[in-house]
Structure formats: C-alpha cells, structure tokens
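Next up: a single chain in structure tokens, the form predicted alone.
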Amino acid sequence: MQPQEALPLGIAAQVPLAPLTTLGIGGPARFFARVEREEHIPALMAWAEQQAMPVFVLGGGSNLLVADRGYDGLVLAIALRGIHGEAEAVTAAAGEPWDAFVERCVARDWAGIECLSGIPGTVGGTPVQNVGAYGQEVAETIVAVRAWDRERREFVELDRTASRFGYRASLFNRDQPGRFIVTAVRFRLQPGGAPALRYAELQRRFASAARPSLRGVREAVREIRRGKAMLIEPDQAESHSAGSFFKNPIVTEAQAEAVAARAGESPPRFATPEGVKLPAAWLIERAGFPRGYRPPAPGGGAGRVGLSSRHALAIVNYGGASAAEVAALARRIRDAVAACFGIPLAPEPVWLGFDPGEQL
C-alpha cells in the first residue's frame, strides 16, 4: 500500500464519516476522494482496483448506517453538479442535491416528483433505491440513468427497463450491487401537469380544492414529513435518522389476514402489482415498540439510541450513539415484528464496514 503522503488523485486517509451521514453515526472511511469531475472516476476506480481495495459510493449520506470501526476502504463522495434541459428531458448531475432538484423542477411547473419533496440526499441516489413517497416513485419519471460500470470499465447509460425498478429496489442495489457509480440521471416531466394525488392524507387536505398547485403539494407533502420527523432540518432534535429504518413489507392477502387475526383489528392495507402493502410503522407499534421508545442506558436513564417521538419507522441518534446501538435496537424491533405477526422486515439503510454476520 501507497504510504499516506504519496496517495493520488486527491485521496485522503482516515476521513471521518460519520459527519457525512444524517445519522451522524460511524467511524472513518480508510480512504476517501471527493469527485468533482466525472472523468476522474476511471483513474480512482483503476487505483482502487491496483490495490484490491473496495469501494464504497456515498451521495448525501441519508440512507446509510456505518460501522462504528468505519470503512476498510476508499469511500467516492459524489459530489458531480450540474442541471439542464427542460421538463419532458431534464438531466441532474449525481450530486445535486434531490430536495432542490424537485423545488428547482415545481418552480417551473414541471410535474412527477412533487411528492419526493423532501427526501435527503441526491439525486444520484433516487434511481438506486427508487425512491418513493406519497403516491409517486422515482421510476415513473427516469428516461435514462448515466453510470460507470465497473465490469466493463466504461460508461453506459441505461433505460428504465434496463434499470429493473421494483419496490425500493433497482438493478443498482438488488441485481448487481456495487457494479454501477450513477453520474447523472434523466427525467420525463409534464409541463403543466396535474400533481399526484393518490396518497389518502394529500387527497382529504386538497378535497375541496379545483385544482391544487404542484407548488401547494410540495408544501403540504414538506409539512406531513415535519410532522413524522422525516424532514431533514438541523434545528430539529429528532433529524438525526436515516428515514425510515424498515421498509414495508408487501404480502399475500392471506398473510394480511394471518396478521389482522394475530392484533385483533385489521392494519391499513394498499394493494400494489407485487402483492399487499402494509405499513411497517403498525406492525412496529403493536408489536410493543411505540413512538418515543428508547430503551434504557445500561447506568439508568434514557438511552442514546430510539424511535421517533413522531413516527415509529425512524430510529434515532438522540445524541452520542453508537452504530452498535442502532443496530441492537433495529435487531429487536425486526424480531419482534416476526414473533408477533410472522412478517420479516427488511431494513432500507445501507450497513457500511459491517460482517455480514451483523447484518440484519
């Protein structure tokens, strides 16, 4: 290995991670470069591969859980800028950040995304998890995701059908994890289109209205995720998350069923092509984790690490703790949820520097 003064290409050591992440959680990343400049990721992608070193690709650190020994690698901070084109072809640089690319695209009265309004991160990062919120995903509006591929060490820019999305999931991180370093992404947006309705909250709030502003859903869908604490807001206590720790899970009606049986009252169901949907946050509330729940400090007193007074499906760093802690807390919630109601819940975060035995 290059000794530290000699490292190219404007890589660093021992950079901690754990300000770069909205958990605020984690330890160092072994190496770590900053990218600028799309052309640069050939060269750091060649020496990473020199010295049989992994790679992990941060955006806005909004989904992710570090390891509290860090990351025994080189860690790519996409940080690309850059936005053009109009609504029905409109191209952002991985590294814009998602929340302004929406408010950037509602301005000009460009519909599709008004419902991702404040999701952290970039957008980068949309196209891999396909990001969803509020009746809309990523996926209905993508045209083309531009990415290296590491395999063919080139890169290729692939459509939505070639993207493979399903729910919160994409070729990019269920099919072929780790091959693809998204560069930009292209949108298909309608200018002067309706905004989406089909969340029940958004619905009743807009009932009486003839014809609701994308601005005015933007609005109101920022205010529901404020409510629920999943705004991303440095003032706020509870801000220190990764969003929603589990995602829901999608079942059989005779699993809904199994579970209704199981509670004694029927949970909120959506039906979707994959199968039921049911909120995670339910099956965490009555499976004995409520809203605020923090298990205690091993001295007395309350623990560092539990859910949101505001929302069960965030797990939160109510100051000082530690990955180990998250990850404890989310073990028990996840086999909790299964000894009730026989559901598995899978997490949404990225686990960093973890062995795989410690991961959920």
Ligand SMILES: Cc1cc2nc3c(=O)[nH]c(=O)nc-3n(C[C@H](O)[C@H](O)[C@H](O)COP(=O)(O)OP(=O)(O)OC[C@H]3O[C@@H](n4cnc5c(N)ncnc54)[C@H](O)[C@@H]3O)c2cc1C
The other form holds:
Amino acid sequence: MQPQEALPLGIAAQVPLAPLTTLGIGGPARFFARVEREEHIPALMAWAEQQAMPVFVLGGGSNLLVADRGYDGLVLAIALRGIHGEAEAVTAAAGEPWDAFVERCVARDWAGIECLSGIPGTVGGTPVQNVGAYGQEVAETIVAVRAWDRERREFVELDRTASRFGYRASLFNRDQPGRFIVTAVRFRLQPGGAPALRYAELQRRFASAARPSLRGVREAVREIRRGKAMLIEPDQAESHSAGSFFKNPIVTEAQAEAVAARAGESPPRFATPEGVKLPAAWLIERAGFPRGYRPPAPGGGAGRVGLSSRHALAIVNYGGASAAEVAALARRIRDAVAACFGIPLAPEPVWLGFDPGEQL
Ligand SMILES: Cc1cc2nc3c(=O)[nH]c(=O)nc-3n(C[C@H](O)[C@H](O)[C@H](O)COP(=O)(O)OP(=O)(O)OC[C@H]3O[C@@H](n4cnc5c(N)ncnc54)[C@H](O)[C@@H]3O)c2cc1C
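So the form predicted alone is up there; where is the form predicted together with the ligand?
Expanding to the full complex; the earlier chain stays at the top.
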C-alpha cells in the first residue's frame, strides 16, 4: 500500500510496542489496531489478508520479547471487555485483566483459580500457554474457548479436549500457533469450594488452618510471588520482566539421575504425567548464573539486563535494555545449562519480530 493512503478500521502506523509489554523492550508495530468489539475482527483480518500482512495478537504483553526492530505486520491488541454468568458458567472477554478477574471470583467465593493470583496479562492469554502456578493450571477450570478461526474465517467454540492443553502448551501455541484469536473464555468454578493447597509452601502456611479461605490463599500466593519478584507492582524495582524466561524441563528418570551426579546434589523433582519436572532456576544457578547476576555493560558499569535478585528464572530489564541484550543473556544461560547438565532449556516467552536464526 502507498504510505500516504489513509488507514481504515482504526488502524494506526508505527506504534511503539515496548510500553505495551512488561519487559518494556522492543521497536514499533508497522500497523496496530485495538480490538474493542469482536465483530471488528473479520474486517481487520480481511484487510491484513489483502495486504498479505502478517498479524500478531497482543494481550497484556507479559509473555513477550519484541525485537528491537519491531514487528513488520499488523498487531491486534485485544481490548474486549465484559464478564457475565455465575460460578459454574462464568465467561470473561479476552481483554479482561486476568488478576482482576481472579480477584472478582475469589470475592464471590468461587474456587478454582485462586492459586493463579498475581499472574499478569489478560484472560485471553491464559489458555494460550495454559498458565499455571502453585499447583493449579487454568486448563482445570476452562470449559470452552471462543475464538476467531483464521483458517475457517468464522467464530468457533473449542472445548477443553479440542484445546489440547499440556504443560505451558495448548492447541493455541503448540499445535496451531497463530490460527485462533481468543475472544472469550468460559470457566466452571466451584461456589464455596475449598482452595487448592497442592504446593508445599502453601500447605505449610495453612497447616493449622481449619478451613483456609480462598481470600487467604490468594493473599498468600501474592505474598510468595512478591518475594520472588513475580508480582508486577508499580513501585517494584524488578518488575520489568516476562516472568519465568525458561520453562521447567521435563526429563526422564535417567536424565534426572545424571543431573544429580553432575551437580553432586539431587535437584528438586516433581512427578508429572509426561516425566520428571526439574526447576529450571535450580539448573541455572548451578550452571553459574546466581540470582542478581548482572553482566557489566560493554563500556563498563552495571549492565542493563540481568537476572532478578529474587529469582534466577526472571531476566530483568534494569533500564534501557535492548532485546538483543536479553537474547544474548538468554543464549548464554541456555548454553551453560546444556554444557553442565546436558538439558536443553526452552524459552517460555513468545519472540516477536526476530528472524528464525536470532531466536533461541
Ligand atoms: C511477573 C510475571 C509473572 C508471571 N507468572 C506466570 C506464572 O506464574 N505462570 C504462567 O503460566 N505465566 C506467568 N507469566 C507469563 C504471562 O503472564 C502469562 O503467560 C500470561 O497469560 C500472558 O498473557 P498476556 O495477555 O500478557 O499475553 P501476551 O504476552 O500479550 O501474549 C503471549 C502469547 O499469547 C498470545 N495471545 C495473547 N492474547 C491472545 C488472544 N486473545 N488470542 C490469541 N492469542 C493470544 C500472543 O499472541 C502471544 O503468542 C508471568 C509473567 C510475568 C511478567
């Protein structure tokens, strides 16, 4: 299209993406539109198809690393709002902030997502990587995901089976990445249900409580997250991250034994249906990257990118860092863990605007 041509459908050009991400890094989107109504999606997608333009769907930008050069396509920022229904069939629009939705459900005494308190981002982002924390996964309570199917060019409803949830995985990010634009999610929560106390630290905290409340568990989870710099708060020094930068690897028994032999100590292990889950943070620290690790800037002085002082799994933008610096540190960490333990770490955030060769 010609540069002077007016843009239709509320589309804007050269919109900076860094402020729309929790890392606060990255260049502009060539084209950008806020989606406030579901029915605008077909026309925006048709426009992009006419221009043969790639499309990226943005939620809260909390699981995203945007390249310094930005994104040469159309970014659709999902700003759909609205919550309706009751506990056993409550539907939230994809652009609702996730933690406010959790807060609302906990206040109504609806159990099922209380341990997912404090996760940033939008409701629509949660099924994509099947968010999980402190013994709970969002897939446990999702009944259906409503989405625009870019292939069939129609709105569809996918149930839990069709969504193919796994560990930090689903149809939406693993099997058919980019095909579906999530517009709403329906949950089945339990009115008056007991909180999930599966995580050891939560069990310890509530060991003497006769009947722990959902509110109490939500507050405890937020407090634990705060201690690990995994809660985004306005005054928090280390809040410019994408949360965990690597997934916890799932390995075989033999691999876990080999890790223990090389480390000279046994890693914490969590049994999962797919295998033994090892904490990536444990591997990273023992591969030579302690909490607070911050390589000096090339010209001297404190570097702009490093690990959180409270959690080795979070790569933090300490101010003015570039995506290239984040990628370089992530690569060093991945290579060191592979060299020490023979375990390949996979990044958790989505990489946008990078060439395939630049990605981890
Ligand atoms: C401090 C911190 C703590 C975190 N803690 C956790 C945690 O405990 N557990 C956990 O699992 N994650 C955690 N995360 C990661 C992140 O918050 C979640 O993955 C979140 O669900 C991402 O949602 P988002 O709306 O920000 O998505 P974005 O970052 O905007 O996008 C991430 C991916 O989802 C896709 N996407 C987003 N919205 C839609 C939509 N409506 N339709 C289709 N695709 C969409 C994007 O295209 C992209 O591929 C944390 C992140 C931070 C910064």
